[in-house]
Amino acid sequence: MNETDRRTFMRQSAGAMAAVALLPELGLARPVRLREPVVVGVIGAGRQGRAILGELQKMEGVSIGAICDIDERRLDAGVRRSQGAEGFADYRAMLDKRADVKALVIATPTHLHRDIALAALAAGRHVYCETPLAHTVEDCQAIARAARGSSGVFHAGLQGRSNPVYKLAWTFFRSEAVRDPVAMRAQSNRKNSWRTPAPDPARDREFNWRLDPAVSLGLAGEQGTQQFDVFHWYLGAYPVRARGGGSIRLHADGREVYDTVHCGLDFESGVHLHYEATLASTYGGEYEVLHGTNASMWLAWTHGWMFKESDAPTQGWEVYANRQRFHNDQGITLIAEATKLAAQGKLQEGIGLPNPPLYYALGDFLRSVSEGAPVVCGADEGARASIVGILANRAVVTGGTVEIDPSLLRGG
């Protein structure tokens, strides 16, 4: 979400409550240096694969040691960008060479996860594997199954549980702060059109897997899992229902993938999620909302806000409060060492995250491998977030309602 869209929402939303910027403490958000060094293998090179070597590359500690890619184009550039990592065009000759990297991170298209992520956990290798796990519920399991028997780490790429914000932002859902979950909603907005140019007319479908109805987990599915587990892991539960419709609003281009979807997840205490993402508009960009008796947040990946209503009880930390002032509305920024920082006259310092939330999952899962550091989202979560955005695009598809079975999320 960009700045003024940022202010845009304070302005409308603050009314007679305290905005509370939640900014997390300076050692959650700390840059990566692992004690020991490890060896990274990037698989797909694509968008997120780019995304992901830019990120390994400001960590101390880390060297890449290898990238895979079926496409001569992408492995190039790749190669080219890490500096020196050796490439293949298949995984599997990656495994049998290349013994001494031991963490692999797994950035392909969604429905080629399962055999990658099965053939990396038996060879002994540790598991960063991108959400949604797989595309069907069935693949999704197999991950899971084939983590819990490994030895190794598995971390499933769930970014929320890694932002140092959004654990602040937890700390304070969890306490009286908020109190009673009210309503909540997400959005994801963007203008962008998924489709991706092919080097050749008949590898077109390849490239554009997310319009692949037969794979694709449309919006629901490819970027909703993502800002659904937040809420799971918030209220520590999962929904027991899903309903959604959808259609193209701007990309008329033949495809059958909505470019616009909603869809709605109920809760077995009676909470209830609205979401809503797009493809044809970026206004108010990505968020989520949570309502509570006490208070709302307003969590939006590098930035959390936390507006207080006026009849909240005083919890004790607004004495560690720096006054802002958002339009007519006084805000109160809420900052960690706040008498340290004071006297260093730093307190407007550290106002969101100095790097994206992709950098502080990966950094997760690399200080389980080097450090035996907790995993901080394991297969078992992956799987069952990747389970409520495939069904929330099965509802979304049909434009009806798709029960899901609690049995599904307990694993298998």
Second form
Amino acid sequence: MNETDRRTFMRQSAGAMAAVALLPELGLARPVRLREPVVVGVIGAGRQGRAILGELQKMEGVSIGAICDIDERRLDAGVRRSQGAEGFADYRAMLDKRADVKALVIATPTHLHRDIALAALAAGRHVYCETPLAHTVEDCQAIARAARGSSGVFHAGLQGRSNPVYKLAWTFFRSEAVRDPVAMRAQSNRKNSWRTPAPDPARDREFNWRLDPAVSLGLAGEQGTQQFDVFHWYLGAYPVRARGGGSIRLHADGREVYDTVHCGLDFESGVHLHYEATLASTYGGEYEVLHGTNASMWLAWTHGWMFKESDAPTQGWEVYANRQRFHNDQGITLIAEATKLAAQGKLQEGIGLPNPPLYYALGDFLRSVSEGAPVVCGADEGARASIVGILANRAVVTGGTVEIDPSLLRGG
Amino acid sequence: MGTRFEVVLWGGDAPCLRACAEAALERVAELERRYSRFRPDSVLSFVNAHAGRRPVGIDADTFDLLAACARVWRESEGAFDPTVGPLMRAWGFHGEPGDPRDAAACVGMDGVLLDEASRTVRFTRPGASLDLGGIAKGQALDEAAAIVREAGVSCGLLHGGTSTVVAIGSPPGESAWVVEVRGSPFRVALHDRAMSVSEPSGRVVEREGRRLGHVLDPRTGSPVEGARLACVVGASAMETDAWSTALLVLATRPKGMPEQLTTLLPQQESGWSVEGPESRLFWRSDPDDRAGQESP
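The structure above corresponds to the form predicted on its own; please give the structure of the form predicted together with the partner chain next.
Now the complete complex, all chains and molecules, led by this one.
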């Protein structure tokens, strides 16, 4: 970015901040109120499907017309929690019978996305697909090809790109505020087994697909894809190489899929992303950090902070910003509508997004469907990020280095 | 709910048990996100923000929960009332006090209209709001226990904040889980049963030099001394949770209380009263008491 571009960005960023403060309804974290109502179908009523149903119910202009799941209990629970929804055990029957369901959200296990996405696109439906889009490079490319050939909206569920905190941080990243990237790291720490109780031992593999090495992308693919994409988006670049490894640190219950992984992604510019994920410790949770020559950013999905270097130029606005102390560092809180919140006396330590990041990703999809808003994260971005996740997992599983052929990310 | 939930499960397959407990606690967290009045993105906050202006469509689970609130409110003659929040605030039980007369005008579950045909909720009183703190913990434990049972686990104990507990089966070699009711000399034997214990929060409000009681009576809008403890045993934790809250206000078992619930309440003269079809589950644990020499 040249100096003129930087100045333009600075002006745009300052303008966006002012607009957020003056017109909260137009702000980054505005509630979803669709101008034209949309009937939505949700395929997959497991953990993620339930979360999706919960977020859709908060939106104005959205009705849940149909829910699909092959498991009767999950389907019943989903239907009970969704006013007016019809239940289906087979997504093809749902597509055939409910022509009024124009928008579909796919929240099944990753390896089942491809067939459903292709059928939904062929039936002329708008599709939101959870990421990773698929468990193989070929399936990711097939979904991207089908989306390109469809007139409908295809939104890949990479939530960082819709997240108001991350969008606000992106404007700073692209200005003088952070300047040249020095290093990057991210983690996803939690403490659980990644197992789901199956109603019948014979169905254990179906319910515990994340622990099945044949279809699971492991922590690097299933968790990492979302987080890697934050760096793809900010840098405008994809990695050229992945290295990795992993082990079982806590859940030695016969599983083969690692409960603790690390991997490194090299970018052509020379900057490096270090990633760690575990199911054996909650410390630090999930976040991404970008170190720049002027400032560093710590992004934690519902919260974000910027840490300025002492020699970084003062930009003015940060004088009034909310701050939090972290040991020897002082973080400036990155929060949309900061001025409005300050006026209401609500700007306090730890303030974050009013809704989970999923809400904003679904909202962007439905605005594209209802109002023709530009697609925030299309199939190509989704496929590229998913392919990086697949190859990062390959590096973790083999404990070696995997070159990422740029031609894989071009699609086709 | 802002409290600690714990799950103890017994069985042969440790990884499966862990997965069951994780799924159960995950459901509790999910319900907390749905029904917390402190979360701006909860279903309850949405209802509270909009139901005063228009009927708000709600899902079947939320409708059933509000219908259960209305049922216990009716049966307890208004002693359990999830609309009491404004009054609690006005009396200074939660934060800065206000005018209780103004607050009383918006309290009353009869001002919450539930329409089953359209599955909507609407407030008819301006300023009304719902607080499900007296029932949501029990509902969360019922759902968590259902997940555990559906996974084939037949032995476990779940509790929320040590005030509501659900027993699944009984420990190996025992006929029941034995739970002590702190603040009383009783222990209770629970086998596929739920139990809730309510106590006053301990907060005493001072108004014009007078020390007022611990418990607010939603029917009169004024603090009362109430019971110093109320314990209810039944099949559903949602029901025992709501009824233990109501009995704290009433201090005696009302006529309208479902017969299948068993209650433990302190008495002025005789010490304690245990009433209900399962009173045999309660026994005194003090050594001087003849009935307390052995467990059932």
